[in-house]
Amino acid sequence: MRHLGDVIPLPVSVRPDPAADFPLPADVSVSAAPAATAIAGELAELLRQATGFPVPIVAGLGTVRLLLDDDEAKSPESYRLDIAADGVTLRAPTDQGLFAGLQTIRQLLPGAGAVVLPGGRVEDEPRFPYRGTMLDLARHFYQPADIRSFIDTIAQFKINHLHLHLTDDQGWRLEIEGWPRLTEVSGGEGTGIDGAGPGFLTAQQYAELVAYAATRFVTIVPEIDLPGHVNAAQVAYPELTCDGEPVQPRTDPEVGYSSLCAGKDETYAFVEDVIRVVAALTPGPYLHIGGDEALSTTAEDYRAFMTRVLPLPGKYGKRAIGWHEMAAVDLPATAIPQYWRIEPVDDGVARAAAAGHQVIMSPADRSYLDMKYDESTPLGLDWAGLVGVERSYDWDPADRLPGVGEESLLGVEAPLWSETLRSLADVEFMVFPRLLAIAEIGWTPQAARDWTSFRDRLAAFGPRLEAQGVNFHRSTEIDWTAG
């Protein structure tokens, strides 16, 4: 049987009760308050998966309950679960806190045999409202549903954002109305690294996947790369160069040689329709504009262009979201840095957040999942060192950079980019099990994080990553016989 306190990532507070044990029987039922009936037919199909019982939803008090409290003060994250010996109550102020509750409940089932829940009480909830990863469509392109396969995986781990890096150099993965030679040229055969990651999202295929991520309650977030990783667009539309000719398609992992031209009327024009266009697809809150490594465009450009462009998310009702290197102009009231040097050098983020400004961190020798575990991984890269599982793990986001604590984090985020990737199966290896590490991170108070704790409790998780069918990296780091 599992122990209450066996969940990834930890709860904020377990107190087990072993007198209170709850051995489903076989007559269980669920209820829910009505607002909560998708997340009681979830969890009624769960426990029918565990138990072979027929699990009904009832309309009257079920053996599992899930009720809902109005309770303001609360994250709308946060739940409470206890177990006792007659039945289980799952409480929260929303149903995304029953998500959350559900996801703990999902990781306490036994993966075999008799079908108990360790008795006791969960009071759970986040410590940062942003716990993310990203995948790179750009250079790779991964269809529909493996990105919802992908979604099923990281929800739970109480992961809520999904970073979708739509647009590189290699290639453009989103229609946008009114310039279609975006995705006919770049999004088709031959685009990505080396040629081999064609395709991309129709605007219909895309507001399916924004509203499937929806139901795991997890907020996708559309970045659209300017003023620099451009090229995809100017192969399609070589109006957009500053000398209005043609450019090459390019598909090796260089970055930096492209650029939107700053001071052409036809450049904002199209910035403006795209971010239009995508804002209108996405109805999450956040869009990123990237705006790292516009190593072709002169200082005195970036300023110009990002002062023009930073505020259109917010015309269209976004937050703007851009890698760190935006914070080095003046930025509108909503938007969030997004950090990622190794050096822990003030790039303009610690200005931004003492005037008020939300930060997410996502440090690439901590967070970024396209790194080698070891010399040894197959895949990957290493200019950011080698980060290992640990390496992942024993870090704290309020102390990656003077001037941005606690209180300055929206949260944390993990990059998977795509360069050396072929397949979700490559995604699954590198993303898995690190971003577990990260979920940690993101979700546990920074004085209950412990190690030894989350590599005993990772080894306890592998079989069940294993049936779920993930690929993941067996890190020799961990003792996955322990499982």
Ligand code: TNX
The other form holds:
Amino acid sequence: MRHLGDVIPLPVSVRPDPAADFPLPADVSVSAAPAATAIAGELAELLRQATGFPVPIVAGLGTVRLLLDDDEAKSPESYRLDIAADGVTLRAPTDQGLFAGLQTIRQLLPGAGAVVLPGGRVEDEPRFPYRGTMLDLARHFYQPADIRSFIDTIAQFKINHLHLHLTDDQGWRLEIEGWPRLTEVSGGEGTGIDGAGPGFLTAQQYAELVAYAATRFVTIVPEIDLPGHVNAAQVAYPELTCDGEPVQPRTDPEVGYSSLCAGKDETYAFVEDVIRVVAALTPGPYLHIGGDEALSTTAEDYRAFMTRVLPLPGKYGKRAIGWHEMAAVDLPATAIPQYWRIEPVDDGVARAAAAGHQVIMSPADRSYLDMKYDESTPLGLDWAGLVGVERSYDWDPADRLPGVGEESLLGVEAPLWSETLRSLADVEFMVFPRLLAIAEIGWTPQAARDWTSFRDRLAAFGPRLEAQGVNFHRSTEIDWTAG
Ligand code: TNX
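Can you switch from the form predicted on its own and show the form predicted in complex with this ligand instead?
Starting with the chain above, the whole complex follows.
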């Protein structure tokens, strides 16, 4: 049997009651408020798999009950789980909270043997509303089925945002109505790093992916990287360069050489069109406009460009997110800088925070999932250092940058860049288990977190990830035999 606190991310409050340990009976059933039928169906299926019992969904009071209490002024993701001798009750203010609680129940089910749930009460809510990861589809494209599988895995750890880096120098991965050459030319064969990552999402596939993610309570955050990282766009449409001359496709990992032309009207016609189309395809509240490493854009052009472009997500109903370089300009009130630096260098982020902006923390030396774990890691980069599991766990996003404390943070994100990655197996190897560390940072109160506790809880997830076919890294920092 699992212990009530054997959960990642660690819940806010865990009160075990061993007298109330609950063996699931052969006639175990599920009941739910009408608004929660989808989650009830999922829970029943989970219990069927664990027990082999039929687990019907019943109209009256089931053995396991899902209740919606919308009267409380709590986080929509909060939940309370009671496991008692006469059954299990999960209550939350929203179906999002029920889904979070469902992930806790999933983790409390044993991997094998008699199905007994540990008695007691769990009360839980997230530290931050934004807990994310990122896939770089531009350097290497991953098929929708792989992205869906990835979403299934991350959602189990209460990761609720998936940022898709859709465009870069080496490829353009989202079909844009009115600009067909973006994907015809820059999404096809020969694109990506070493020409080995071809493919793109049609508008329809993107919409389906967004809808699928929503069933896992994961919000897709699309990124169109501007004004740098645009070689693929310029290959497709040479009028997007300053001199209008064609440029060559690039499949090397260099950054900082391409830029949209801040002084040309064509630039803004293109950018506004793309933002309008992406916003229309995206139900979530955010649209990421990049803004990083625009090393071949002059500071003056960067300001001029960003000042014109930053209001556009708002015009189409979205909040702009951008890499923190964009904080060099005065931001629209709802814009969110995403901080990625190693050193606490202030590029205007603290000023933005003081003006009331929310910030997403993604420091490269802690949260970049494309950094090698250690010298022997066959994949990944090391420009931000080696990032073992403890290093990815043992930091606090609220003390990274002076002036950007707890109350300024929307949350944390762990980006995965794809220069060295070729497959879902490669992605999983770099992401797991480190994303579980980031998930706990984003969910569990800082004062309740502890590396030793995390390390010991993580060991038990080895067999679970293995059973799910997830290609996680068997880091020697963890004693996997303890699981
Ligand atoms: C930096 S940090 C980048 C990406 C690279 C990554 C590789 C940032 C916003 N941009 O262009 O893929 O390093 O780790």
